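The form predicted alone is given below as one chain in structure tokens.
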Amino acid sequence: MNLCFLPCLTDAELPSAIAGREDCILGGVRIGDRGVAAPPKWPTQFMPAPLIGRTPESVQEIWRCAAPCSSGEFAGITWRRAGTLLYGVLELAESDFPGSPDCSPLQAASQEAYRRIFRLLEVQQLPHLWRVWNYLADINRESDGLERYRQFNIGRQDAFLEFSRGATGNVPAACAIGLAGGPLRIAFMAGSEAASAVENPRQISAYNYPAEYGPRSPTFSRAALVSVARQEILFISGTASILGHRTMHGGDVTAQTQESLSNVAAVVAEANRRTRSAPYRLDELAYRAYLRHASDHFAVRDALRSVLGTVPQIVLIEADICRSDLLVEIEATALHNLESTR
């Protein structure tokens, strides 16, 4: 399959990255300014969140294959498939879901989004959901008597249970990030082979959080390790300054960044216990760091550099985190060829 992951591409770099073979791009994301004259022909998640400390004002990341992909649309999902893996993108407006006394519009939209994803995977006979990127408006605001992130968690878990998928254990890697506005935006990767869920020994698994964090626990694993053809992908979920289930270092963005990186390192160490390829290194990962306050840019950058050195594959994004006392969240991705064995 020869899958290739290309992060941090500018508009100027994109043409050479795709080499005139747009039909070989599985999918991707555009972060920053959405104002493009001609939107990409492949499934693209648009994340209109400000990039921090970076010019130009937008970057893209893409998953590129060696051969053309098949593509289609299903219930509002734009998708492409390469062999046994699939990338899809979906946007749903909450205004299309009036809700009810027992179900907010966001909860209804979240449940419906995951229903559509699971139906598509059934049709494509690719049952295993590996990684999900969730973006929603005003994630920490309370509406309908409950914080919106907690409403999202109810809708997501209800869909998992409706489709007889477990809400604990081998669940996908994921993030849930808050934007200033707009629809519920979801991108996902799935395939025919089950991922190996990776947890963090420094943290309680998110799906086992106590009830103080909401009526339903978040349905995601700390990371997922996936073998596809002769390659292996490591997806590290959104990772923050949490030990056990408690937020650490309230109000201190430098300490929160360092704690988040310690958690990323712990997840990488766990993944390396079961990887079939060469061990993963912190300095090879492609990172996204979400900052609640753009003014924290220099502190976060310095904290990252103190651990990672000068890493070119890192994007800083102004966005809200799933807990109001968290100031930064970090996620990462890496792709190895299995010929690079231990």
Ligand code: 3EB
Given for the second form:
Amino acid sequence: MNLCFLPCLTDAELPSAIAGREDCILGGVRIGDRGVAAPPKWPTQFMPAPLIGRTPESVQEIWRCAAPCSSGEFAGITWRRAGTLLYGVLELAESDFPGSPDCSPLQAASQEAYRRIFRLLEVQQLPHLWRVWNYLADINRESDGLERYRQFNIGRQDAFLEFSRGATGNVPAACAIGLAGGPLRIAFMAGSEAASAVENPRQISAYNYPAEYGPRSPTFSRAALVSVARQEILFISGTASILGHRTMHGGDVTAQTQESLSNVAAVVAEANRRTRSAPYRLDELAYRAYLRHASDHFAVRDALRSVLGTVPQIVLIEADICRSDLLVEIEATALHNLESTR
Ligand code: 3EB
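Following the display of the form predicted alone, present the structure of the form predicted together with the ligand.
Following is the full complex, with the preceding chain placed first.
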């Protein structure tokens, strides 16, 4: 198969990255405010959030395969598949879900989104969900008596339970991030092989968070390690300034960035106990950081530089984090060849 992960392409760089083989692009994401003249033909998650400290104001991330992908639509999901690997994108408008006294529109939309994903994976006979990117409007706003992130968590967990998937243990890596508006936007990667879920010894597993963070725990693992033919992907979930289950360093973005990176380092160390490839290094990961306030951007960069010794490959995005006291969240991805050292 030989997968290629290209995390940060400008519109100018895109044509040579595609190399005339649009049918070989598995899928990706477009981040930034700026629209695109001709939307890509491959499944693309649109994230219309401001990019920070970068011109031009949009970048794309793509997963490129060596051979053409198959593709399709299923229940509103646009997907492409390469061998035993599948990437899909789904958008659901909450206004299409009336909700009920005990189920808000967002909760209903979230449950339905995951149901559709699980049904597609059944039909495709690729049962294992590895990584999910969740974006929703106004994540910290309370409505129907509950913060919207907590509504999302109920719908997500109900779908896992409905499909007998279990909501603890081997659950996907994920992020759940707030945008200014728009539909529930979900992208995911899945395959025939189970990912190996990685947890962080510095943190309680999110699926075991106590009830003070909401009636249902979030359904995600701290990272997922997955073999794809002769390669291995490390997906590190959104990682924040949380120790145990508590937010640390309220109001201090520098300390929150340092704590988040300590957590990323701990997750990488755990992944390295299990990797079949060369060890992952912090300075080779492709990072994405979500900042609640764009004005924190220099503080975050300085903290990255002082911890990592360099400013890594990173895309900075202004967006809301799922706890209102969190100012920054960092996620990362890496792709290794199993036979080589890097
Ligand atoms: C945390 O550690 C921070 O609900 O899917 C990070 C990654 C977070 C994923 C999710 C939430 C999610 O709890 C928030």
